[in-house]
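Only one chain is given next, in structure tokens, and it is the form predicted on its own.
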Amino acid sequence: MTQTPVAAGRTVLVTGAGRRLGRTIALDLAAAGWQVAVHYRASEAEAQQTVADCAAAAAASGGGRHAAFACDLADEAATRALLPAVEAALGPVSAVVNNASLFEHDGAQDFGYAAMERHWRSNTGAPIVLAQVLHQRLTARGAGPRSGVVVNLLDQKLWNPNPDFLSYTLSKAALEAANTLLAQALAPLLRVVGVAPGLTLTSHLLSDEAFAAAHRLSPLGRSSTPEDVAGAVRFALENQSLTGTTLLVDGGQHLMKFERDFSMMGTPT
């Protein structure tokens, strides 16, 4: 059987692809034909792991290149050089995907500047600098309407608020805003989306009970699961009439009003 090669221009950046849900993003995308730049801070293993299985996931579509690329997304100099190390490597990228998330737990009582700064410089100024840099590389070489996207993760919280993890959900909510702003800004180069899954994964403040307990609460009797998003993703990347709106894939909880975020549920206020 003929393979078809990977197509000039798709090679896409996922940060925080060596682990859980950028993972799974990686490895979906890479099964649909695009070389993937495999980002980690320090989980070299098992971004090397994933790079091993987007190689694996890609055979049926030709193939194409995967690499790892290790970044401290909260240094600035170091993310501004993190495309064009890919670049050097892979070639021209034309797609990021800013999966990444710092999700450190404060609130209105404990908030202080370190912590802001912290899930600021990760969660909302690394998404940013790399829209950024992906445009002016696009421009530099000459790229026609819409040969960019940049997709950001995001959360149903921002549609369904609670106080919890305070930081982290200001942060999530300036990028919200960024995709409105950069998305009038980069146009027509470059496409901005959000994508915001519901309860996805399950974490070390929740019990597998609680997990499922917490999955089912949606006018769908289920939340995202990681291939729900990666799907989402893949469509944000592919469709080129989107720009500057998220699409929300949580099952409906953004519909429903929770007190708590998902992990501190039973947990005293």
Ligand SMILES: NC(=O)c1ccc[n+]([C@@H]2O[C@H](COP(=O)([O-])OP(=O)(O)OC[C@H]3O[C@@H](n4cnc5c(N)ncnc54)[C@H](OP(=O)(O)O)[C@@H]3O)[C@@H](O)[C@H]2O)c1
Second form
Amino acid sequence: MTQTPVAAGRTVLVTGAGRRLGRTIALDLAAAGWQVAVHYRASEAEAQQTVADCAAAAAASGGGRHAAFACDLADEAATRALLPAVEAALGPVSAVVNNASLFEHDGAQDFGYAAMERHWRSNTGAPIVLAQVLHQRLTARGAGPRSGVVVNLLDQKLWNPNPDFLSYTLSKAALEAANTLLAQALAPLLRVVGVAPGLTLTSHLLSDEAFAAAHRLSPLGRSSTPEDVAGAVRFALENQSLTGTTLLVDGGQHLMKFERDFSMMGTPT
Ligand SMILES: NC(=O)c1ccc[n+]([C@@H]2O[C@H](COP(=O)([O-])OP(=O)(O)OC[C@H]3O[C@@H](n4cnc5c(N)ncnc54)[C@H](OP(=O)(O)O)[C@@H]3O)[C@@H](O)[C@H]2O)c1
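The form predicted on its own done, now the form predicted together with this ligand:
Let's see the whole complex now, leading with the same chain.
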């Protein structure tokens, strides 16, 4: 953990922040004066690097403390213990960015309860439990209206559906519904906002050329960059009138129709 002055009232837990989009979100928030709790499951070395890089990014905005926290979000008890552990180390938390996500392929032909449950635990259950625990802790310390905020990472494919990654897509569709329901249930203390990226980072299923081509497939000629998504997350965290809504940050990909998931383009049906 780095030990520098604390930025009061601006401590955020970013899940899955060791790598990829979560790391960019964590660095962007640290540069904007947030203290960042960097959550990880398996990527410990990467999470510690994100912590060090958050400290460097925060230097110009007054420092703050940043630290890494391990948790398997598929484990309900461990997920319930995560925010108390963060608060014990960094002080009161006011925001959670639910970025971590399981993304395993299945479809209508090979769907089963095991894949469904894995995706729902990590992608739906954990974000709801973290919102619930944040609300409980804000209530316990007598916090006022709009003192907390939860940002849920969704996906443009909810508005532009295809049946690839069936369990993943269902888990994100449920999270999108929870985004509305939690905004209703947890107001006025807590705001709940969705951010839905388009294709932003490649996967092991795509060649560099296929990723670049898919990234261009949008009305604006390019989908989202990690920096676009991080900027939208920061806007959602800081804009006091947003709740129960989703920012689609995707170059307009949700306005189009794709028969396959980007990761499966070029794959026989
Ligand atoms: N990448 C894109 O182009 C894209 C497009 C649309 C939407 N999104 C959404 O944006 C978010 C970030 O995308 P991404 O591609 O950066 O995500 P990712 O690489 O697929 O996953 C992010 C992290 O989630 C963590 N994770 C997965 N299951 C977990 C569990 N059970 N417990 C704890 N951590 C778990 C992993 O952490 P460890 O490595 O520490 O295990 C992983 O590094 C996701 O919510 C995704 O659905 C991304």
